[in-house]
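One chain follows as C-alpha coordinates, the form predicted on its own.
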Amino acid sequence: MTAAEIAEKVGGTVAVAADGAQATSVYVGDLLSDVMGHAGEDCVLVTIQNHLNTIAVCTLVGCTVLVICHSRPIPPDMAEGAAREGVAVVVTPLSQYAVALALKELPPSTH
(Lines of atoms letter the chains of each structure in order from A and count residues from 1; the text may use other names and numbers.)
(Lines give C-alpha, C1' and ligand atoms only; values in the text may rest on other atoms or scores of the structure.)
Protein backbone atom coordinates (compact mmCIF):
# COMPACT_ATOMS: atom_id res chain seq x y z
CA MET A 1 0.00 0.00 0.00
CA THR A 2 1.41 3.40 -0.93
CA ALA A 3 1.69 6.38 1.40
CA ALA A 4 -1.08 8.13 -0.55
CA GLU A 5 -3.38 5.11 -0.14
CA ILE A 6 -2.60 4.97 3.57
CA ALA A 7 -3.28 8.70 3.94
CA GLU A 8 -6.65 8.26 2.28
CA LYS A 9 -7.61 5.34 4.53
CA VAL A 10 -6.67 7.21 7.72
CA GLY A 11 -8.11 10.59 6.70
CA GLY A 12 -4.66 12.13 6.76
CA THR A 13 -2.21 13.91 4.54
CA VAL A 14 1.20 12.99 3.18
CA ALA A 15 3.57 15.39 4.96
CA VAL A 16 6.70 13.92 3.36
CA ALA A 17 6.55 11.96 0.12
CA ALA A 18 9.06 9.24 -0.74
CA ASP A 19 9.38 7.65 -4.16
CA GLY A 20 8.50 3.98 -4.11
CA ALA A 21 7.54 3.87 -0.42
CA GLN A 22 5.21 0.88 -0.04
CA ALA A 23 4.01 -0.85 3.10
CA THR A 24 3.11 -4.53 3.21
CA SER A 25 2.33 -4.77 6.94
CA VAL A 26 1.56 -2.61 10.01
CA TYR A 27 3.34 -2.11 13.33
CA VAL A 28 1.88 0.10 16.06
CA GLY A 29 4.16 1.34 18.80
CA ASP A 30 5.39 4.40 20.64
CA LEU A 31 8.35 2.83 22.42
CA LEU A 32 11.07 3.06 19.78
CA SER A 33 13.23 0.35 21.35
CA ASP A 34 10.25 -2.01 21.01
CA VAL A 35 9.84 -0.99 17.38
CA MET A 36 13.52 -1.76 16.75
CA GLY A 37 13.11 -5.24 18.19
CA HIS A 38 9.82 -6.22 16.60
CA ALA A 39 8.87 -4.24 13.48
CA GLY A 40 9.53 -5.85 10.13
CA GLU A 41 10.82 -4.53 6.86
CA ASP A 42 8.46 -2.62 4.55
CA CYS A 43 5.96 -1.94 7.32
CA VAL A 44 3.99 1.16 8.10
CA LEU A 45 4.84 2.36 11.60
CA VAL A 46 1.92 3.96 13.46
CA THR A 47 3.03 6.17 16.36
CA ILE A 48 2.82 9.52 18.13
CA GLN A 49 6.61 9.95 18.15
CA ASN A 50 7.15 13.05 16.00
CA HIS A 51 10.91 13.53 16.16
CA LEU A 52 14.06 12.73 14.21
CA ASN A 53 14.83 9.56 16.20
CA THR A 54 11.68 8.00 14.76
CA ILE A 55 13.13 8.36 11.26
CA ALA A 56 16.37 6.74 12.42
CA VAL A 57 14.41 3.77 13.77
CA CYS A 58 12.42 3.47 10.53
CA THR A 59 15.67 3.41 8.59
CA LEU A 60 17.16 0.81 10.92
CA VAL A 61 14.23 -1.63 10.61
CA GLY A 62 13.39 -0.91 6.98
CA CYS A 63 10.06 0.78 7.65
CA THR A 64 9.08 2.78 4.57
CA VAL A 65 5.95 4.61 5.73
CA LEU A 66 5.36 6.38 9.02
CA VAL A 67 1.94 7.50 10.29
CA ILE A 68 1.98 10.19 12.98
CA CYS A 69 -1.26 10.24 14.97
CA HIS A 70 -3.27 12.98 16.71
CA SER A 71 -2.23 15.56 14.07
CA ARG A 72 1.12 16.09 15.74
CA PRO A 73 3.26 18.52 13.74
CA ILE A 74 6.30 17.33 11.84
CA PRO A 75 9.40 19.30 12.91
CA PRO A 76 11.64 20.52 10.06
CA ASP A 77 14.56 18.27 11.03
CA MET A 78 12.24 15.24 11.01
CA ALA A 79 10.87 16.15 7.57
CA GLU A 80 14.38 16.66 6.22
CA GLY A 81 15.55 13.33 7.65
CA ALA A 82 12.54 11.48 6.25
CA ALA A 83 13.09 12.94 2.78
CA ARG A 84 16.79 12.11 2.92
CA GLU A 85 16.17 8.52 4.08
CA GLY A 86 13.21 7.81 1.77
CA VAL A 87 10.62 7.44 4.54
CA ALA A 88 7.14 8.71 3.67
CA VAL A 89 5.36 10.49 6.53
CA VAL A 90 1.58 10.66 6.87
CA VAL A 91 -0.15 12.81 9.51
CA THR A 92 -3.63 11.91 10.71
CA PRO A 93 -6.01 13.19 13.39
CA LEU A 94 -6.83 9.59 14.35
CA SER A 95 -5.52 7.64 17.33
CA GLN A 96 -3.14 4.71 16.94
CA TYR A 97 -5.99 2.26 17.50
CA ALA A 98 -8.21 3.95 14.91
CA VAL A 99 -5.37 3.88 12.38
CA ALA A 100 -4.78 0.18 13.02
CA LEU A 101 -8.47 -0.47 12.36
CA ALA A 102 -8.38 1.63 9.18
CA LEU A 103 -5.41 -0.40 7.90
CA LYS A 104 -6.90 -3.79 8.82
CA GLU A 105 -6.36 -5.20 5.33
CA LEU A 106 -2.59 -5.14 5.96
CA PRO A 107 -1.23 -7.93 8.16
CA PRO A 108 0.62 -7.28 11.43
CA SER A 109 4.33 -6.71 10.98
CA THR A 110 6.66 -9.38 12.31
CA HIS A 111 10.40 -9.38 12.71
The other form holds:
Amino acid sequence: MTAAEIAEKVGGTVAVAADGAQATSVYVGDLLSDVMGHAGEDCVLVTIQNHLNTIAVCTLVGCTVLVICHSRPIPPDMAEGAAREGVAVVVTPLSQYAVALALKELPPSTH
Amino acid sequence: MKFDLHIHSCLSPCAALEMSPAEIVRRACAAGMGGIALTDHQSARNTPAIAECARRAGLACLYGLEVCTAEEVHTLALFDTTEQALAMTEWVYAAMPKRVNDPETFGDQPVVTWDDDIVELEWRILAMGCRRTIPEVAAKCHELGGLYLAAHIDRTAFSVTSQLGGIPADVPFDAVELSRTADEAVWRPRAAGYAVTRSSDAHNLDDVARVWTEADLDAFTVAALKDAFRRQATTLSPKLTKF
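Okay, that was the form predicted on its own. Show me the form predicted together with its partner chain next.
Time for the whole complex; same chain goes first.
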Protein backbone atom coordinates (compact mmCIF):
# COMPACT_ATOMS: atom_id res chain seq x y z
CA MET A 1 0.00 0.00 0.00
CA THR A 2 1.47 3.37 -0.96
CA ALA A 3 1.79 6.35 1.36
CA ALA A 4 -0.91 8.19 -0.59
CA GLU A 5 -3.30 5.23 -0.23
CA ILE A 6 -2.56 5.03 3.49
CA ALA A 7 -3.18 8.78 3.87
CA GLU A 8 -6.55 8.38 2.20
CA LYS A 9 -7.56 5.46 4.42
CA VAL A 10 -6.64 7.28 7.64
CA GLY A 11 -8.17 10.60 6.59
CA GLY A 12 -4.76 12.22 6.70
CA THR A 13 -2.37 14.18 4.57
CA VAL A 14 1.07 13.31 3.24
CA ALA A 15 3.34 15.76 5.06
CA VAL A 16 6.51 14.34 3.50
CA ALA A 17 6.40 12.33 0.26
CA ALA A 18 9.00 9.74 -0.65
CA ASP A 19 9.46 7.95 -3.96
CA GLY A 20 8.36 4.34 -3.83
CA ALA A 21 7.41 4.46 -0.13
CA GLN A 22 4.99 1.66 0.63
CA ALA A 23 4.04 -0.79 3.32
CA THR A 24 3.02 -4.44 3.43
CA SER A 25 2.27 -4.64 7.18
CA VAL A 26 1.50 -2.45 10.22
CA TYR A 27 3.27 -1.82 13.52
CA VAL A 28 1.83 0.43 16.23
CA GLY A 29 4.15 1.69 18.95
CA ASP A 30 5.08 4.80 20.90
CA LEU A 31 8.15 3.43 22.65
CA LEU A 32 10.97 3.62 20.13
CA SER A 33 13.01 0.87 21.77
CA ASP A 34 10.00 -1.42 21.37
CA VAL A 35 9.62 -0.39 17.73
CA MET A 36 13.30 -1.04 17.13
CA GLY A 37 13.04 -4.48 18.68
CA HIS A 38 9.79 -5.64 17.08
CA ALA A 39 8.87 -3.75 13.92
CA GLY A 40 9.71 -5.55 10.69
CA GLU A 41 10.87 -4.35 7.31
CA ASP A 42 8.35 -2.62 5.01
CA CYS A 43 5.81 -1.95 7.76
CA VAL A 44 3.93 1.30 8.21
CA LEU A 45 4.78 2.62 11.66
CA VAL A 46 1.85 4.21 13.51
CA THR A 47 2.94 6.42 16.42
CA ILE A 48 2.64 9.74 18.21
CA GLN A 49 6.42 10.24 18.30
CA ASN A 50 6.76 13.34 16.12
CA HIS A 51 10.50 13.90 16.27
CA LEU A 52 13.67 13.21 14.33
CA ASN A 53 14.63 10.08 16.27
CA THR A 54 11.56 8.33 14.88
CA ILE A 55 12.93 8.77 11.36
CA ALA A 56 16.23 7.22 12.41
CA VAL A 57 14.38 4.24 13.89
CA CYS A 58 12.35 3.87 10.67
CA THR A 59 15.62 3.79 8.75
CA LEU A 60 17.02 1.15 11.09
CA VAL A 61 14.05 -1.20 10.80
CA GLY A 62 13.48 -0.58 7.09
CA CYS A 63 10.12 1.20 7.38
CA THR A 64 9.36 3.76 4.68
CA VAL A 65 5.90 4.98 5.73
CA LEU A 66 5.20 6.67 9.04
CA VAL A 67 1.75 7.72 10.33
CA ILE A 68 1.73 10.40 13.04
CA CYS A 69 -1.50 10.39 15.05
CA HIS A 70 -3.58 13.11 16.72
CA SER A 71 -2.45 15.69 14.13
CA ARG A 72 0.82 16.22 15.93
CA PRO A 73 2.94 18.75 14.00
CA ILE A 74 6.04 17.63 12.10
CA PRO A 75 9.07 19.68 13.22
CA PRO A 76 11.28 20.98 10.37
CA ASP A 77 14.26 18.78 11.30
CA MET A 78 11.99 15.71 11.24
CA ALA A 79 10.61 16.62 7.80
CA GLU A 80 14.13 17.19 6.48
CA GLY A 81 15.33 13.89 7.94
CA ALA A 82 12.37 12.02 6.44
CA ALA A 83 12.96 13.52 3.00
CA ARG A 84 16.66 12.69 3.21
CA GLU A 85 16.06 9.09 4.33
CA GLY A 86 13.17 8.43 1.95
CA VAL A 87 10.53 7.99 4.66
CA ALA A 88 7.03 9.21 3.78
CA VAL A 89 5.21 10.91 6.67
CA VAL A 90 1.43 10.92 6.91
CA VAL A 91 -0.33 13.05 9.54
CA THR A 92 -3.81 12.07 10.68
CA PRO A 93 -6.23 13.34 13.31
CA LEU A 94 -7.04 9.71 14.22
CA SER A 95 -5.76 7.81 17.27
CA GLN A 96 -3.40 4.84 16.95
CA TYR A 97 -6.22 2.32 17.33
CA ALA A 98 -8.42 4.11 14.79
CA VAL A 99 -5.51 4.06 12.33
CA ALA A 100 -4.99 0.35 12.96
CA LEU A 101 -8.65 -0.29 12.19
CA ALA A 102 -8.47 1.82 9.04
CA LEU A 103 -5.49 -0.25 7.85
CA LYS A 104 -6.94 -3.63 8.82
CA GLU A 105 -6.41 -5.14 5.38
CA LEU A 106 -2.66 -5.09 6.06
CA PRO A 107 -1.29 -7.83 8.36
CA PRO A 108 0.58 -7.20 11.63
CA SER A 109 4.28 -6.59 11.17
CA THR A 110 6.56 -9.41 12.27
CA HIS A 111 10.19 -8.98 13.16
CA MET B 1 26.37 31.91 41.08
CA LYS B 2 24.89 31.24 37.65
CA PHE B 3 25.18 27.78 36.17
CA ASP B 4 24.08 25.75 33.15
CA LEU B 5 23.66 22.08 34.07
CA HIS B 6 22.71 20.63 30.70
CA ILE B 7 25.18 20.95 27.80
CA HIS B 8 25.94 18.45 25.04
CA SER B 9 29.31 18.05 23.36
CA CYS B 10 30.09 16.64 19.92
CA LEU B 11 29.81 13.14 21.43
CA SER B 12 26.03 13.45 21.35
CA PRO B 13 24.86 12.31 17.91
CA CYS B 14 22.36 15.17 17.65
CA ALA B 15 24.85 17.87 18.71
CA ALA B 16 26.91 19.95 16.31
CA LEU B 17 30.52 18.90 15.73
CA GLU B 18 31.54 22.46 16.74
CA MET B 19 30.66 21.50 20.34
CA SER B 20 34.23 20.80 21.40
CA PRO B 21 34.90 20.84 25.15
CA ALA B 22 37.28 23.79 24.73
CA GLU B 23 34.70 25.89 22.85
CA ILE B 24 31.95 25.03 25.33
CA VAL B 25 34.14 26.22 28.20
CA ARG B 26 35.05 29.41 26.33
CA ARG B 27 31.39 30.22 25.67
CA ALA B 28 30.35 29.45 29.25
CA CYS B 29 33.09 31.72 30.65
CA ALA B 30 32.14 34.51 28.22
CA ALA B 31 28.51 34.20 29.35
CA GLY B 32 29.53 34.65 32.98
CA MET B 33 28.70 31.17 34.20
CA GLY B 34 30.13 30.17 37.57
CA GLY B 35 29.74 26.49 36.69
CA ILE B 36 28.56 24.12 33.98
CA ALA B 37 27.82 20.43 33.59
CA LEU B 38 28.58 18.33 30.52
CA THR B 39 25.72 15.93 29.85
CA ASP B 40 25.98 13.91 26.66
CA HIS B 41 23.39 11.30 25.82
CA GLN B 42 24.10 8.05 27.70
CA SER B 43 27.81 8.80 27.99
CA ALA B 44 30.36 10.79 29.99
CA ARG B 45 33.26 9.85 27.72
CA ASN B 46 34.03 13.50 26.89
CA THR B 47 34.12 14.55 30.54
CA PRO B 48 37.89 13.98 30.96
CA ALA B 49 38.43 16.38 28.05
CA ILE B 50 36.18 19.08 29.43
CA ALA B 51 37.69 18.63 32.91
CA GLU B 52 41.06 19.64 31.50
CA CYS B 53 39.58 22.58 29.56
CA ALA B 54 37.69 23.78 32.65
CA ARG B 55 40.80 23.43 34.82
CA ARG B 56 42.83 25.54 32.40
CA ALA B 57 40.09 28.18 32.23
CA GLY B 58 39.40 28.19 35.98
CA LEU B 59 35.75 27.26 35.39
CA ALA B 60 33.94 24.97 37.84
CA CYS B 61 32.48 21.90 36.17
CA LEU B 62 30.32 18.92 37.02
CA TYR B 63 30.53 15.73 35.00
CA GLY B 64 27.48 13.87 33.93
CA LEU B 65 25.33 12.24 31.34
CA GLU B 66 21.76 12.53 30.14
CA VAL B 67 20.40 9.07 30.77
CA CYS B 68 17.53 8.01 28.50
CA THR B 69 15.72 5.46 30.66
CA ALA B 70 13.62 2.42 29.73
CA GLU B 71 10.58 4.72 29.83
CA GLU B 72 12.38 6.90 27.23
CA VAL B 73 12.54 9.75 29.71
CA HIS B 74 15.60 11.99 29.66
CA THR B 75 17.20 12.44 33.07
CA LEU B 76 20.45 14.04 34.21
CA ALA B 77 23.00 12.31 36.43
CA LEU B 78 25.65 14.80 37.63
CA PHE B 79 28.83 14.09 39.57
CA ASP B 80 31.81 15.83 41.13
CA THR B 81 34.36 13.66 39.35
CA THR B 82 34.85 12.15 35.92
CA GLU B 83 35.49 8.78 37.58
CA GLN B 84 31.97 8.75 39.04
CA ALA B 85 30.48 9.86 35.73
CA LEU B 86 32.39 7.19 33.82
CA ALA B 87 31.29 4.53 36.33
CA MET B 88 27.68 5.60 35.70
CA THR B 89 28.37 5.42 31.96
CA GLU B 90 29.64 1.84 32.20
CA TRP B 91 26.50 0.86 34.10
CA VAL B 92 24.27 2.49 31.46
CA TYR B 93 26.31 0.99 28.59
CA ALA B 94 25.73 -2.50 30.02
CA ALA B 95 22.01 -1.97 29.42
CA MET B 96 22.25 -0.43 25.94
CA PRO B 97 21.26 -2.10 22.66
CA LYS B 98 24.15 -3.94 21.01
CA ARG B 99 23.42 -2.39 17.63
CA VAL B 100 26.25 -0.35 16.14
CA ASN B 101 25.65 3.34 15.43
CA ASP B 102 25.36 4.38 11.81
CA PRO B 103 26.64 7.98 11.74
CA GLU B 104 24.68 8.60 8.51
CA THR B 105 21.44 7.80 10.35
CA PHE B 106 21.90 9.22 13.83
CA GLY B 107 25.06 11.35 13.64
CA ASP B 108 28.73 11.20 14.56
CA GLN B 109 29.80 10.44 18.13
CA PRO B 110 33.44 11.49 18.51
CA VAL B 111 35.26 11.03 21.80
CA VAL B 112 37.79 13.87 21.87
CA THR B 113 40.79 15.16 23.78
CA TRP B 114 40.87 18.55 25.53
CA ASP B 115 42.65 20.01 22.49
CA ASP B 116 40.16 18.67 19.94
CA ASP B 117 41.80 15.52 18.63
CA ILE B 118 39.39 12.70 17.90
CA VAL B 119 40.31 9.63 19.97
CA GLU B 120 37.66 7.31 18.55
CA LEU B 121 34.03 7.20 17.47
CA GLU B 122 31.68 5.74 20.09
CA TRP B 123 30.05 2.67 18.49
CA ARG B 124 26.90 2.41 20.63
CA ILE B 125 23.74 4.18 19.50
CA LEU B 126 23.70 6.97 22.09
CA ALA B 127 20.39 8.23 20.67
CA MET B 128 18.59 5.17 22.05
CA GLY B 129 17.32 4.47 25.55
CA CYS B 130 18.77 1.92 27.95
CA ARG B 131 16.92 -0.89 29.74
CA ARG B 132 17.23 0.70 33.21
CA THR B 133 14.08 2.21 34.66
CA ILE B 134 13.92 5.66 36.28
CA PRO B 135 13.92 4.27 39.86
CA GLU B 136 16.92 2.07 39.00
CA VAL B 137 18.83 4.98 37.45
CA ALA B 138 17.99 7.24 40.42
CA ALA B 139 19.26 4.62 42.87
CA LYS B 140 22.51 4.06 40.93
CA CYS B 141 23.13 7.79 40.51
CA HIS B 142 22.70 8.40 44.24
CA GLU B 143 24.77 5.33 45.14
CA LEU B 144 27.62 6.84 43.11
CA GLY B 145 27.20 10.17 44.91
CA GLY B 146 25.44 12.08 42.15
CA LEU B 147 22.57 14.49 41.65
CA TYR B 148 19.55 13.18 39.75
CA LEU B 149 17.31 15.54 37.78
CA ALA B 150 14.31 15.07 35.51
CA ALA B 151 15.26 16.87 32.27
CA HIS B 152 13.07 19.36 30.38
CA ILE B 153 9.85 18.29 32.10
CA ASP B 154 7.81 20.64 29.91
CA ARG B 155 8.74 19.03 26.60
CA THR B 156 6.35 16.90 24.59
CA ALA B 157 8.88 14.14 23.95
CA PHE B 158 11.39 12.33 26.19
CA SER B 159 10.12 13.93 29.41
CA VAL B 160 8.36 12.65 32.54
CA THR B 161 5.35 14.59 31.32
CA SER B 162 5.25 13.08 27.83
CA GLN B 163 6.06 9.51 28.89
CA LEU B 164 4.48 9.21 32.35
CA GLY B 165 1.94 12.02 32.50
CA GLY B 166 3.79 13.86 35.25
CA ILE B 167 6.59 13.65 37.80
CA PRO B 168 6.53 10.19 39.40
CA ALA B 169 6.10 10.70 43.14
CA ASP B 170 8.19 7.69 44.14
CA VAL B 171 11.42 8.87 42.47
CA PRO B 172 13.81 10.96 44.61
CA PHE B 173 14.67 13.57 41.98
CA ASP B 174 16.97 16.20 43.47
CA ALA B 175 15.48 18.76 41.09
CA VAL B 176 13.44 19.03 37.92
CA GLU B 177 14.56 21.01 34.87
CA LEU B 178 12.57 23.39 32.72
CA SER B 179 13.58 23.87 29.10
CA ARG B 180 14.63 27.22 27.73
CA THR B 181 11.12 28.08 26.50
CA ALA B 182 9.09 26.86 29.50
CA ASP B 183 6.90 29.41 31.25
CA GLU B 184 7.98 29.38 34.90
CA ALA B 185 4.59 30.61 36.11
CA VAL B 186 2.94 27.61 34.45
CA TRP B 187 5.48 24.96 35.41
CA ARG B 188 6.48 25.94 38.97
CA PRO B 189 3.07 24.86 40.32
CA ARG B 190 3.25 21.58 38.38
CA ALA B 191 6.64 20.96 39.97
CA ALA B 192 5.47 21.88 43.47
CA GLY B 193 7.66 20.25 46.10
CA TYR B 194 10.68 20.04 43.79
CA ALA B 195 13.61 22.34 43.26
CA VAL B 196 13.45 23.75 39.73
CA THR B 197 16.32 24.49 37.37
CA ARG B 198 16.55 25.92 33.88
CA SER B 199 19.42 24.95 31.61
CA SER B 200 20.25 25.39 27.96
CA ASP B 201 20.30 21.76 26.72
CA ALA B 202 22.71 23.30 24.23
CA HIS B 203 23.43 21.26 21.11
CA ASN B 204 25.29 24.09 19.36
CA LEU B 205 27.66 26.79 20.58
CA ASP B 206 25.26 29.70 20.32
CA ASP B 207 22.95 28.04 22.83
CA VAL B 208 25.53 27.47 25.58
CA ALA B 209 24.38 29.38 28.69
CA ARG B 210 21.60 31.19 26.82
CA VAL B 211 19.47 30.34 29.84
CA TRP B 212 20.69 29.45 33.31
CA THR B 213 19.87 28.82 36.95
CA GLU B 214 21.15 30.92 39.84
CA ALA B 215 21.70 29.97 43.46
CA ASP B 216 23.75 31.14 46.41
CA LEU B 217 26.50 28.50 46.50
CA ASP B 218 29.75 28.32 48.48
CA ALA B 219 31.19 26.04 45.84
CA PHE B 220 29.99 24.46 42.62
CA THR B 221 29.73 20.91 43.93
CA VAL B 222 27.13 18.17 44.18
CA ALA B 223 26.85 18.76 47.94
CA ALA B 224 26.33 22.51 47.60
CA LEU B 225 23.78 22.09 44.82
CA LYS B 226 21.99 19.37 46.77
CA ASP B 227 21.69 21.74 49.70
CA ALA B 228 20.34 24.55 47.51
CA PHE B 229 17.90 22.12 45.89
CA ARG B 230 16.75 20.88 49.30
CA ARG B 231 15.92 24.47 50.22
CA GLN B 232 14.36 24.98 46.76
CA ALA B 233 16.53 28.07 46.64
CA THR B 234 17.02 28.54 42.91
CA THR B 235 16.07 31.36 40.58
CA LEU B 236 15.76 30.95 36.83
CA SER B 237 16.75 33.11 33.90
CA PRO B 238 13.88 34.39 31.73
CA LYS B 239 12.56 31.95 29.18
CA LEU B 240 13.31 32.30 25.50
CA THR B 241 10.45 32.74 23.10
CA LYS B 242 11.90 30.30 20.57
CA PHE B 243 13.50 26.93 21.29
